[in-house]
Each structure stands twice: as C-alpha cells, then as structure tokens.
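Below sits a lone chain in structure tokens, taken as the form predicted alone.
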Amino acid sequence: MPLRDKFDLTGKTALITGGARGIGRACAEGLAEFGADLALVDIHAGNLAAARAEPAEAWGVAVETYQCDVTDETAVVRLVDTVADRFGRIDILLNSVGITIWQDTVGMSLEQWQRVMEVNLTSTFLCCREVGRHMIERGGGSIISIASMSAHIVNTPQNQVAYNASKAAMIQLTRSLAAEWASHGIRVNTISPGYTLTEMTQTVPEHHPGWCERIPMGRMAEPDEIAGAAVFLASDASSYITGHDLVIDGGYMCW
C-alpha cells in the first residue's frame, strides 16, 4: 500500500474524550480531515453545543456529541455502548481529558490528589477498558492518550505533584495495555505535549515568558501541532508502533 494511503481514515470511527476544545478538539479536526467519523465527548454542555454549531460541511464527516463524566464507570460503559451502536464500530480512542492543580505537596489535600488522579488516570483506564472490549471483539484498533512532558520532567516554577504523577502513570498504563493487547491487533500509545496554548494555559499568561525561555524553539505549541501525531498514531502509517510515548515539546527536554 502506498504510504499516502496508509494515512486514510475513511470509514473509521474515533471516540475522543475532551474532544470539544483544546488539544482534543484540534486532534478531532485532524482525524476528520483524514476521513474519520467522530464521537466527541465532553463533560461541559457548552463546549459540545459549540461543536454542534459547526456546519456539517466544516467537518466533512459524521459527527455526534455526547455529554459524559468519564470518571463515572457506569456512564463510560453506557457511552461506549451508545457510540458502538450508533456508528457500528470504534476504531480509534483518543483520551484527551485532563486537569491540574498547582499546589505545594504539604498543602495538597487528599481530595485534590484524588480528583487529579480520577480525571487524568482513572478516566483513561475506564475508557481504555471499555473501548478495549469492543476492539478485541472487532479484532483491532488504535488507542491514543494525551500524557505530558510532565511525565518525564518536573515543571517549574509551579508545583503540580499530582499532575506529574498521573501523567507518568498514564504512560505505564499505556505500555502495559500495549503488551497485553498486541495479540488482539490493538495498538496503544501516548502523546506527551509540552506547554501548549490551550484554554488551561491561557489562564496564566504571566508564566508564558518563563516557560518559553526553557524551550529551545522559544515558543509554546499550538494545539494543531499535536494533531499530526494523533493522525499518525491512529493510522496504518504507524502499524508497527505500540507502547510508545511521542514527546512534542519544542525541545524542552533537551536542556
């Protein structure tokens, strides 16, 4: 098969959590550009309403939106069943839900720690488990989770121990699933962005200059600069890649 054809996602369905804004939204647009139908999932009705407001021709593929708390096991089971029934298949799962809490460790409550772990890690496990069941039955698929360079380094000046730990655990979860499910034709990988201009980081513009000083490329990423990696890992162009963490950090980890 020509390499160009391996990027074609026509006829495939992608379920994207956190898919209505930020990195998830940018990845959704990228996957749609290469032909994948979309199931966009978000907990916020307003984000989903904005996605639904896009004219169908802007997406060029079938798009459905689903409001769901992906930390709720029952809700995730129902979500995956609903999407599978609607589209008849789930070929791609992109986990793009995440929160952070900036807090010194000695001041962090157990509730804060648990909330970050629940949103960043437990939701990824639940979505992988339920979509994994479906993919095993169908004989394959690609699962991609948005981790972070914070899985590899300790950020400065902000202290975010729970976020860093949750993203590191996400990578090990991914490697474990990659080994466990390889025989079922399921590939499982992570993307680890560096500082990216999303709704989350735009709330703290005062930190941008200090962050950019530590990035060899001298700037933060745009969300669509993460989307290309998602298309690659979702497609047959990456058919021999599993258990891998693809870092997109503008060179931050070089220094």
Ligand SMILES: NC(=O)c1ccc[n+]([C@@H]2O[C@H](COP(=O)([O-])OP(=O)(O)OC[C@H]3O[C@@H](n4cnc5c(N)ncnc54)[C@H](O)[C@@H]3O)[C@@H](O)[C@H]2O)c1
The other form holds:
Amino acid sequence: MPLRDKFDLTGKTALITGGARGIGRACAEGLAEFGADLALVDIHAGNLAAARAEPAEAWGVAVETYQCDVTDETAVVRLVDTVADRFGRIDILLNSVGITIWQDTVGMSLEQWQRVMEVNLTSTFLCCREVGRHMIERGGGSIISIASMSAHIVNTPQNQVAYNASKAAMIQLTRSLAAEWASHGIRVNTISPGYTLTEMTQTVPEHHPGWCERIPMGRMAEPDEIAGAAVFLASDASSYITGHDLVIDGGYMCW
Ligand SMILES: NC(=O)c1ccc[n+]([C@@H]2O[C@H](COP(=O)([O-])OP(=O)(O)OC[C@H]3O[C@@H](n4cnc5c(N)ncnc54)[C@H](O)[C@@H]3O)[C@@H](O)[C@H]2O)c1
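Same protein, different form: I have the form predicted alone, so give me the form predicted in complex with the named molecule.
In what comes next, the whole complex appears, and the chain from above leads the way.
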C-alpha cells in the first residue's frame, strides 16, 4: 500500500476524551481531516457543542458528542457501549483528559493528590480497559494517551508532584498494555507534549516568558502541532510502533 494511503482513516471511528477543547479538540480535528468519524467525550457540555460543528462541516465525517465524567467507572462502561452501538466500531481511542494542581508537596492534601491521579491516571486505565475489551473482540485498534514531558522532567517554577507522577505512570501503563495487547493487534502509545497554548496554560501568562527561555525553539506549542503525531500514531503509517512515548517539546528536554 502506498505510504500516503496508510495515513487514511476513512471509515474508522475515534473516541476522544477531553475532546471539547485544547489538545484533545485539535487532535480530533486532525483525525477528522484524515477521514475518521468522531465520538467526542467531555465533562463540559457547552464546549462539546462548540467542538462538534467544525469537523462535521469541514470534513464531512460523522460526529457525536457525549457528556461524561471519565473518572466514573459506571459512566465509562456505558459510554463505550453507547459509542460502539452508534458507530459499530471503535478503532482509535485518544485519552486527552487531564488536570494539574500546583502545590508544594507539604501543602498538598490527600484529596488533591487523589483527584489528580483519578482524572489523569485512573480515567486512562478505565477508558483503555473498556475500549480495549471492545478492540480485542474486533481484532485490533490504536490507543493514544496524552502524557506530558512532565513524565520525564520536573517543571519549574511550579511544584506539581501529583501531575508529574501521574504522567510518568501513564507511560508505564501504556507500555504494559502495549505488551499485553500486541497479540490482539492493538497498539498503545503516548504523546508527551511540552508547554502548549491551551486553557490549561493560558490562565498563567506570567509564566510563559520563563518557560520559553528554557525551550530551545523559544516558544510554546500550538495545539494543532500535537495533532500530526496523533494522526500518525492512530494510522497504519505507524503499524510497527507500540509502547512508545513521542515527545513534542520544542527541544525542552535537550537542555
Ligand atoms: N497544555 C499543556 O501545556 C500540556 C502539556 C503537556 C501535556 N498536556 C496534557 O494534555 C492533555 C490535554 O490538556 P489541555 O491543555 O488540552 O487541557 P484543557 O484543560 O484545555 O482540556 C482538557 C479537557 O478535559 C476535560 N475534562 C477534565 N476532566 C474531565 C473528566 N473528569 N471527564 C471528562 N472530561 C474532563 C475538560 O473539560 C477539558 O475540555 C492533558 O492530559 C494534559 O495534562 C497539556
């Protein structure tokens, strides 16, 4: 098959968590551009409605939205059944839900620690388990989770021990699933962005100059600069890549 055709996602269905805005939304638009139908999942109903129109109109793909808290096990089980019923298949899972809490460790409550772990790590486990079950039955698929360069480095000046630990754990969760599910035709990878211009970071503009000084490329990423990697990892163009973490950080980790 020509390499160009391997990027084609026509007829495939992608379930994207955190798909209402930021990196999840940008990746969803990229997947739609290459032909994938979308199941956009988010806890925020208003943002979901806004995210729905563009890929449907621009690329003519089917788009459905699902309001769901992906830390809720019962809700995730129901979600995956509903999406599988609606589209008949789930070929791609992209986990983009995530939060951080900036807090010195001695001031961090157990509740704060658990909240970050629940949203970043437990939700990834739940979505992978439920979609993985479906992919095993269907004989394959591609799972991508948005980790972070914070899995590899310690950010400064903000202290965020739970976030950093949760992201490192997402990578090892991914490697474990990659090994466990390779024989089922399921590839499992992470993308680790550096600082990216989304609502997560736009709320703290005073930190941008200091962060950018530490980035060889001298700037933060736009969300759509993460989307190309998502399309690649979702598609047959990456058919021998599994258990991999693709860092997209403008060179941050070089220094
Ligand atoms: N922005 C960055 O600089 C950056 C860098 C590295 C990694 N990341 C990671 O990328 C991912 C996306 O981040 P972003 O910057 O786009 O953030 P964002 O806050 O813009 O988007 C996150 C989305 O997740 C949704 N969400 C949060 N909790 C949820 C829940 N329990 N159930 C369902 N939906 C929920 C939010 O409503 C939001 O739409 C996160 O995992 C984040 O940790 C971001």
